[in-house]
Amino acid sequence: MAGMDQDHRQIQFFSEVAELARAVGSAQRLMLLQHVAQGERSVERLAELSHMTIANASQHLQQLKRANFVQSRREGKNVLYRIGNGPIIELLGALTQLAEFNRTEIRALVEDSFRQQDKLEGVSREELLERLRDSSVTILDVRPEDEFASGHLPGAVNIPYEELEGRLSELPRDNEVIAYCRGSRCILAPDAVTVLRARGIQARFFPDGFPSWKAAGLAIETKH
């Protein structure tokens, strides 16, 4: 039988690849794998920010790390995880996508009336760019402050969403505001931006978010 072997070699392949996709079948895990995503963490405070306990961020990333979705690596006292090679950001980028796309559907039919103005205009790479030249505009990161801290687009403000409705007279009364965040699964961004209008503060977003920028391969700035 010809096809046996070929058969075979196939199963082991497929089985391969489901155990890439178990590994990232579980919330609890792409969380980590999104936190890990933004540059080296430690356990611990990949725990916290996942909001779990440390052994049990710990077996997760362990599992991650099987999957060669992680790598780690001993500073000191700390075990610090960094992201694996590979296409993972890819796969991850697939995953949402089709996630959004099932999403929109199930909307599209359940409340396809209802769908209001949620489609805030966003600010394409080009466009932004240019603004940036001429310093048109003020660029608002509202990404917590340690993922600002590992790097932002250039002249950005920090603050924080969580933090927006306290400290809006930090931003210029006379400029756009652009807000930006992660990328188009994030909504910190799109929410800043209903957030400065309701106080009649020009603001739009741009939806590509820091990832898709620094991906882009376009100029970042860090610590600030």
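For comparison with the form predicted together with the DNA, would you give the structure of this protein in the form predicted alone?
Only one chain is given; partner chains and other molecules are left out.
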């Protein structure tokens, strides 16, 4: 009987795991989760970023909410979504890594996109924390302005990547620049480092990006 009870508990547990897997078993919902992981956003903005209708995005978000992948709150007439509790960002990263491992064509695409990144030196979280403490570095956030406003590393300067070439004069020349973006799958930061180094600016990048920094419980700032 004890063995049967244990089997039943295992089946129940893995049934719950399967329900969670079904909740993210959609390219649209995974895209929405990636965008929500960058910071709290309205349904309208998430729909725009994911190239969906508002109704379609709302439906997918409701399914994610039922599985606790996202949380929501109402602000006036707007419904705002934020990432849920738990290792959701880590799950997204693991799924991406597994897809790259299993699919030769995806792996080839990633290798091509990150060929330049492999030649660049990244900064660890520990080193970045130390450099922040002694104020010996300029932190450059190259994400879009709305993502920066939702949350960013302490003291970071926001210059979206597409504006970087025209705004290089805003960066101090006496500090090393550390660029970051959305995480290890985002090529904006390493591309920014390439641009900066070509202009004679000492630069490296922080490969973990903002979502992992926030998930680690480290201090962040918001722009109101």
